[in-house]
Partner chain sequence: MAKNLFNIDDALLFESELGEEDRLIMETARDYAQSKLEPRALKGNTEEYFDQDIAREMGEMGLLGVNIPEEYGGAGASYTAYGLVAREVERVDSGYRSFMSVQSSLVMYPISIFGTEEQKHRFIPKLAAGETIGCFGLTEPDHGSDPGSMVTTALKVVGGWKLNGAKMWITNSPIADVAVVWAKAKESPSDEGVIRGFIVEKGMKGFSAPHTKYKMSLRASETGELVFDDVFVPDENAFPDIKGLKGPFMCLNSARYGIAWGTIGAAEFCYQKSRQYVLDRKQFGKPLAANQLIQTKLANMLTDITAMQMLALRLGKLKDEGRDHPSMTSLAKRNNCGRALEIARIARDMHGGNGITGDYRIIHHMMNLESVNTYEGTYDIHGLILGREITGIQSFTPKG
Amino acid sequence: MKFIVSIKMVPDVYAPFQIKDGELLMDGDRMVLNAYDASAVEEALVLTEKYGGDVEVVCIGAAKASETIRKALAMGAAKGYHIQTNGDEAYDSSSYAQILADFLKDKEYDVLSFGKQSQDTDSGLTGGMVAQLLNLPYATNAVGLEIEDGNLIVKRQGDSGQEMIALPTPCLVTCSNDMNEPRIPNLKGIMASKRKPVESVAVSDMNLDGAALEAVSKVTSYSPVPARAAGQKFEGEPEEIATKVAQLLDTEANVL
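Okay, now the structure: that chain only, the form predicted alone.
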């Protein structure tokens, strides 16, 4: 079975940042492989090691994104694709989906795998959009994958419990970072990654209409999370406290 995993280079969310005049300022030198994508790569590797097959990765980004591709190759992926951008484009989820769908439409694969969201924007939209554009069956928020009778068996976290879904291939799945613990590349893997092929193509060289790449949404500004109001403390007998809390929930919070 062949997996193609979409990965993204994102800012390290543990690095210091600040919000100034509504703009989010992060350390551009602290870039990492998106945690959700790392779980998608790991699960693809586990399944191909168990059943046979190949894992390839595709990443959209400026020249620095090649470091993220090499990280996935060091984990064990066999090949990488780098869709190069200038780095100053105002792309949103729709733009990325259009680029990926155009790139992947002629590729051979059994499973397209995405992280369920990116840790920088948390929008979680690109995978579903690509599935729609390529007319693929898909499942979201997977916490476990298995292969059975040529189908991809997806254990996904639903709103009220876990669901099991059998997807015929080719298909698309988005993966939670609760799925596994991604492996840390060892020295052998790091050295091997330098010899693995990475094909590059510029977005400007792809057959894409400029209107398709225009963002349909944008972030207008960032602001710090508001401080939580201090909680109330009550003293007295338990019955008195319970009565007072019930009254507050009824009259002020209007939840009873």
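Positions refer to the first chain, counted from 1. Definition used throughout: the rigid core is the maximal C-alpha set that superposes within 1.5 Å between two forms. Since the structure is predicted, the reported quantities are computational estimates derived from the model, not experimental observations. First, how it differs from the form predicted together with the partner chain.
- Residue 233 shows a C-alpha shift of 2 Å or greater between these two forms [criterion: core-superposed Cα displacement of 2 Å].
- After superposing the rigid core, the C-alpha of residue 19 moves by less than 2 Å between these two forms.
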Given for the second form:
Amino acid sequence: MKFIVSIKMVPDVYAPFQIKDGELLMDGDRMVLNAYDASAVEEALVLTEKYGGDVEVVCIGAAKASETIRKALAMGAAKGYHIQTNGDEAYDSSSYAQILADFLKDKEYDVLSFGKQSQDTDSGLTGGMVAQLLNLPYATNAVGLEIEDGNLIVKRQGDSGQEMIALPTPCLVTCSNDMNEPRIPNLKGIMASKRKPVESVAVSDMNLDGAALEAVSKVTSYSPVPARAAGQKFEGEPEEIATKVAQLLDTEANVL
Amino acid sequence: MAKNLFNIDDALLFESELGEEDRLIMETARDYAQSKLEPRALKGNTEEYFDQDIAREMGEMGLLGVNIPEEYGGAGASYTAYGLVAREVERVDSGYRSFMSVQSSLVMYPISIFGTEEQKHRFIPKLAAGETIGCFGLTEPDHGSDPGSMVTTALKVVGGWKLNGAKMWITNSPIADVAVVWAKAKESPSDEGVIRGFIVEKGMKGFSAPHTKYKMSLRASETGELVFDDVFVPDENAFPDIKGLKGPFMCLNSARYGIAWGTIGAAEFCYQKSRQYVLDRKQFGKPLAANQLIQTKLANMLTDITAMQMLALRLGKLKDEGRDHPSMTSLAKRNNCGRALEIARIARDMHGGNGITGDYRIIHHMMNLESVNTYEGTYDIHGLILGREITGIQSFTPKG
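Since the structure above is the form predicted alone, I would like to see how the form predicted together with the partner chain looks, so please show that one next.
Complete assembly follows, chain above in first position.
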């Protein structure tokens, strides 16, 4: 099967950040491959290593995103597509979905695979939107993938069991990072990745309708996670403490 | 006001100066070290244990021989990449970095530079894969900073050389399959001898490598001796051309360069753990971090680390451009080891009683860095190398 995996460059969650005057300041130098996308790449590699096929990756981003594409190539993907932006566009999930759908509409593939969300925004919207725009059968939040009789078998984790969905190809799936442990590319893979093909196209050269790319949502401000209030410690006889805690749960916490 | 962020781990944004390939290699080394080495380090230090699977794992990741040409099984990456790998591995433990430095810079490197084509193909690919482990024998029980006075000899015999003598403080020796050994080669017993290099293999008759006991530093890696009792080494295991101290010094220079980078990782670990500790730990109702004494300690650490990063980055670029000089490496090795050791000692102090236990892993770094400051040219010897450069007067030989 042929997989095209959509990947995104996101700030390293371990990089320091600050919120000042409702604006988010991040160290723009520490960018990494989105962990959910890394799982999608890993699973596509595992399946093609087992059954044959190809893995290609597509990434929208500024020039710097070439590093993220190279990471996926170093893991084992065969080819990359870099849809280049200037980096200062006010795009949201809808804009990215429009660009991806337009880019992918003439490409050949059996499975379009996405991370179920990105680490920076946690929106989880783009995959579903692309499926809608391309009119593809799709499933979200996969924790396991298999291939059977030409179908993609998607395992989804539910509250009380697992749901198995057979998707006819071509299809789209979004992947959870619970499905695997993405391989760490070795140095041989990293050195070999520079010899793999990467096709670049600028968004501005794609003849897209400007209005369709306009963001339909915007972030109005950022605020830090509120500090947790200190807990209370109760000491004394178990029965007395139990009574007191039950009272507080009832009268103060209002949870009973 | 500019909307730029002050990065408290990378104050002058040195990582942003790295090329794409070097950053990817750094990321790989970091992911490997944090996921596979960090969980082993406490046991390694407590039980004085080096898990030999680490050699194969590092081989699979391509972390052995980072800048050895690809045709011999190395990665063929830059000196900067090699340094970045050392930094990530030493962030976990100097012992693991020592294993890697010796394998790469002191065994694979000399074979790749001084060895015959046959030796390169026979030894380097297996060393790169971590299938065999190497060590480097230069230092002797009575000759450390003064290796030119070594007493290990290699006497010419039919078809090879007969080695006699002993080497000490040899990283990896008890587990090594291959030892690059420097000895005074003599055509006849009365010759003065000239230093030459030999590849001694495990199992050669008369060759043993006893483990060094009661080591209080670098406990997560192996250290031992090399003992040669009439060991016959065939001609095909001798380096053909290199003679004199230039050979071992070229190796040491390569390893010292890795140390200059590695110590940054150890120092960063100590600084970052100390910062978190003083923010979490409350005394007199306030975090320790609220005290001026503590804050200036952290400020000094970050300043030193930033300087260490800048030195290493610049030296790496000069090496990649072929513009380096061995004394540049002495300057960086000396400074970065000294600063890292000081940072580790202060970090230990800031952790109070908790700094004494292995759980916080600070004391491991502190103890390790005592060795790192001493080996591969002590802090003071590198000072004398620089002193000679500055004044034109050598002062290694005491005048008294």
